[in-house]
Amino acid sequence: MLGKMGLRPYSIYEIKELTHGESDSPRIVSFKMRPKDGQKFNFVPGMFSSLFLNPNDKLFRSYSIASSPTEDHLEFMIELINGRFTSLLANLKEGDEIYVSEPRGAFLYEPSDKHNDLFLAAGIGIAPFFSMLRYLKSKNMKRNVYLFYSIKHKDDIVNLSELEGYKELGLNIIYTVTRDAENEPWSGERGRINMQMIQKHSGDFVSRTVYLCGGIRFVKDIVEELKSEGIADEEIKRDIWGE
């Protein structure tokens, strides 16, 4: 099946570690894996790979890579939603093998000296931004970055202390919850990421390169808002799931 799709399997990967992280949603699991032959992929932060449990099977799913290309393993942050494929992933254990396609995609993080960055993430759309931030840290690159991170509930923030640690690189984080009750204690924003929220925290958003990742409705809505504010389409890089 991999060959029929035009995908070249790089190697059989072996699960190195399964973890829910320190503050992950109970349904989000980090799958860390290493190639059995010791060679690793070359990729750019933002890319994704397809996972197969059987290379001849039509059943597969594609996920953003959360690890940095400078690390010796691949990591995928996957929401286990009890679907046909994720229910199989939920049964994997350390030492099990999985097939990973060569990374691909056009959602590429290319830091520019001319523009600062604006990251917009909805839910599990945070995964590729971990790749980007981990890459910056590995290169000790300090950048002025605004990250707006939307989650349903405050307890859904993935790897909270890791994210907070990136403030040393120049990261500014705005968390917003969409489903917690108004009377629940919360010091962040509430509601979906929108133009008003972005303007409130990042007055220079027009001069930034925008990277956004989330469901189709979120991405399409926010792209229209950004373009209406004068941001050129080529300055808006997006990764959409759910199509």
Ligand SMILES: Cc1cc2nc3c(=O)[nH]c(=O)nc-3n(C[C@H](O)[C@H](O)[C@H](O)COP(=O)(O)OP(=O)(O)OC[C@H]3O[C@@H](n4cnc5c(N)ncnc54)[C@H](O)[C@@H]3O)c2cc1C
The other form holds:
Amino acid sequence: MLGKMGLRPYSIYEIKELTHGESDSPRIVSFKMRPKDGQKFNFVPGMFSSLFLNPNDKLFRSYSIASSPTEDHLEFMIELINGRFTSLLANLKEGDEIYVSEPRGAFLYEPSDKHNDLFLAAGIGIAPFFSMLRYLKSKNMKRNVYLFYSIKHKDDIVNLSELEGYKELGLNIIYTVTRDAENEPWSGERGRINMQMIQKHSGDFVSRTVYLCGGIRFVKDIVEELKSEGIADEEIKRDIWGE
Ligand SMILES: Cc1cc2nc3c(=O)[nH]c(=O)nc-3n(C[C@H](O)[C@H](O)[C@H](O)COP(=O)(O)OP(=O)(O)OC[C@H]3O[C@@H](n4cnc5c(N)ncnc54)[C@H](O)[C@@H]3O)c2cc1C
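For comparison with the form predicted on its own, would you give the structure of this protein in the form predicted in complex with the named molecule?
Full complex below, order starting with the chain above.
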């Protein structure tokens, strides 16, 4: 079934599987869904869809797709912040209907033979990178990728064991905590992702294609730093989520 959001058509998907949080990321809920009519959806890892609870409602929010296009469902990873939309999402049950726009966006993962990748994720900005990593795994594509992933607290890491599993494909992960106390035991980095941290772990970062996702401050600051290090604007792909 198709509806319209402005001029854009959207398909209606029914939630078939709804997982409430991972034990290691209590505020993040994974919503998995399949189209009611079995219709196929095509997208490139990095794209997002808009979710509506009511097709006549003007209230909607956009969410990056976390599943791979090779999977038979769509998955979204949503941080429940008790805002206007997320407080409604929190009440959804398995089997409820949800309305999903056609996937879209300009943040497209295009693995290239010429360049290795550098992924930079702040908080729930990790969601599109799950789509990319799941896609690589489904295609058994081994790539030299560095992922810098900042979380407030070490327990906020989403799907830790899944992420660790991608090391087999060539993924190097640097976790950094921004809010944990200095005296708490932790073997990763501390503080926001910055150039010194990137240089320390990935000395060849200038030759990589950069993909970054998170809040506007994080993205703007790091883009400026990357450009001042000589990375061309077209090699910096970004997804900005507002504040
Ligand atoms: C392209 C795109 C992709 C996105 N992908 C995702 C995704 O994969 N997962 C996801 O969880 N969100 C994602 N977002 C953000 C999402 O669209 C909503 O903005 C978010 O869920 C808050 O909606 P809300 O109606 O509950 O909050 P609102 O009522 O709109 O906002 C409430 C207040 O909370 C603040 N706020 C917003 N986000 C946070 C936060 N994370 N923590 C604390 N305060 C916050 C806002 O600044 C605002 O002041 C994406 C946004 C865009 C534009």
